[in-house]
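Coming up is one lone chain in structure tokens, specifically the form predicted on its own.
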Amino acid sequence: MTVVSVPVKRTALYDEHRALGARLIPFGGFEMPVQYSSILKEHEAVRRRAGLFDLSHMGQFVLEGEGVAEWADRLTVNNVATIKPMQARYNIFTNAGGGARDDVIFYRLENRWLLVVNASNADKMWKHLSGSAGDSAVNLTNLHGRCALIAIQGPQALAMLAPHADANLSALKYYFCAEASVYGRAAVIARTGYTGEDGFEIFVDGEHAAEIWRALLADNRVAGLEPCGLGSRDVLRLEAGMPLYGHELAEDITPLQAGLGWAVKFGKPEFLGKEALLAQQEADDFRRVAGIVMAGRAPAREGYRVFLGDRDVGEVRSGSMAPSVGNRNVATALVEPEAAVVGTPVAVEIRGTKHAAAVVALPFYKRS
């Protein structure tokens, strides 16, 4: 048998990683950094302070043309068309059963629209939107990999970009964002981020991101910005509640499932998938993502099973020590309806024995 080996790719702050000692792991296609000093001084940072995030491996594509906004209420459960210019909305692709193609973020600004998928699925989501386009008034642009994205979070990110960017950033509302400047450069700022904390995020051509990222670490490294990894990313946005593709999402995982019914608008006059999750939530005996936290020490692991009683009602989907929720240990699971009522006791299993754990309300933490 032949193994075909895949390129791993780069992105344009491969250097700066490489330079900042980063412990780099191949995800979503390209060469990333897992953690720079460790998780919990990164997770730390964040939740005192800030932190900076390369996430330009995420796709990103330019959506133009009078159509966009019919043509992606067809294909996603939430409205696209309500979206006000200069503003941002998530979103969720569906297959026709009602699984989730991806989550995405769109943005839509003064004459075009911008579209963020994740770094996994950034090939599949072209092809799905390439294929869908047809005859319809719709241009589509690929940046995946050419433009960075860099996202700093945490309650002092204001305070930290601000001084460097010439728009009003103190006035900018949660999922809204501008076309600006930072330190000189045009980008795209948007008060958007995956931490459960107030930050940006940041749209800039490859060609200056490594410029601006060394440029806000020197101006801020001695009000404690911490770059930071994928590592702690996923820490905070479990803790947050937040989903992560692959995990509590999938082809094979609804919205409805996800715990993400807010997003999905019924009243919508089409969308694909849409009677498929019209007969689930009909039904409402579906197996649905719970937030689950340990009575001990011992860790809930992704594909861990999970009972009620003797019986196995699913599997823990993300696990992790969560030091904002008392250094305890959490998880998601995918468990049967009656499984995920809060202040269910439950177990997880693990090698064989089974450890005591409560279903809890998600998120785990919420900034006050």
Given for the second form:
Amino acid sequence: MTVVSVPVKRTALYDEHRALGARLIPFGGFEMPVQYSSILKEHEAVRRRAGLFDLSHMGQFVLEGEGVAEWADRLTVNNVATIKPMQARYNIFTNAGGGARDDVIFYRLENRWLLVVNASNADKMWKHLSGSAGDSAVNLTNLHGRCALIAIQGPQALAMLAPHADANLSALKYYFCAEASVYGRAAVIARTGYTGEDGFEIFVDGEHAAEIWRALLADNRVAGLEPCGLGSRDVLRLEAGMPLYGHELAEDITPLQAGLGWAVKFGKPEFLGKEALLAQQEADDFRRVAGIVMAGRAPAREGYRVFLGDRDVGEVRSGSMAPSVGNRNVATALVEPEAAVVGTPVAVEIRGTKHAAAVVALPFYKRS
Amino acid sequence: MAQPENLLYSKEHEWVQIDGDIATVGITEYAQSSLGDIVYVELPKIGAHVAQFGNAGVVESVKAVSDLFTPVGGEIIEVNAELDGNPALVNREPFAGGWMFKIRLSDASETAGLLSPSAYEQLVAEEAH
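Starting from the form predicted on its own, produce the coordinates for the form predicted in complex with the partner chain.
All chains and molecules follow, beginning with the one already shown.
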């Protein structure tokens, strides 16, 4: 037997996770907490109070120079040039076929841009970006693994963070950010997240991450702030209808297929994959992501086949029991167009038996 | 962690309580703790015949699907219907209310292939490291 050892990296918060008794798993090249107490308890904390997440495994690139917007607009589907200073915007880097290389968030700061990419795509994206910068007036810096990212998410996130930040966070709009300090340490605070709740993402230097993490927990534990792992994060994002790269988006799954057509700006003069996406939209015959709710108690899981009558029409891409959808089992599935129509009765094959399900509109959960 | 003394154990982290020719089967504290929040349990059909260490169902946590094996072979005579609506019972009471099924032993000598409480405790201690 050949043992191939892949070095697993640790975030600046690794010792905190150990001290909190987290169960750690390798994810995106890092040893990350999948849960501290229980996925369901952590999920409930985020929906009712707030949860604290270590997202330092995510790729962070700094983009500088006059040419950033023009360059990035040619590589992505959404508008970059129209992002205002201190605004954030979701975007998707495409390949020539219109498939998704990665889904990302651009944060436009005063004199630079921050680009957050998926951990699993960080190396691929670094090669793609540095390889396509060419003669553009663009400077790239890879902060992956050096800078920390802490998210506080939930209805109480504002009340928990605001007293310790020197910015008017209640006035900070969704998908905007501020350069401010948190517990006296320089940070970028963005009102963004991946849970379907209000909340903030805090970019800080790795060397200050642990003290901020500890202070936030200590000051808010009584109010019900819980450290939360990637397990609850995945359930929260699925309920909120947010795509996870490798599941609802991939090199061979386009933004149109993922239901992210709102982010595809065909009005841009050109971008990588534009022709392929235009042709796909024109033909309108592609497999697309649909929301599915199981009738019974058996959960639908990634890879399970979906049937319309006797016909195999696609497969489940993500699935989980969903506490915020009445504990029903929900899933996303990539299916033929006729099986993606809301209300369509479909079946999911689970261990050789077909289980009834219905196609529903996404998201499964929307905060009130 | 001490394992209940009145039970025998499998390497797959099931427990079995033998009462004459009837065995009650469940998963251990260590198993439920490793799985995390259990959201679904698929149990065998009553009347089904299963071989020792054969597949007898599925236990699903939020993130994972795990096979349930039977530590002894025989005929399934009862399943814990409570688990259908309340799978979290396995997390709360793995050795009591969270039992999975009862089986009529086909061969009482099969218990020789199971682990004693102390042997199982040793297995858990090794796996936990």
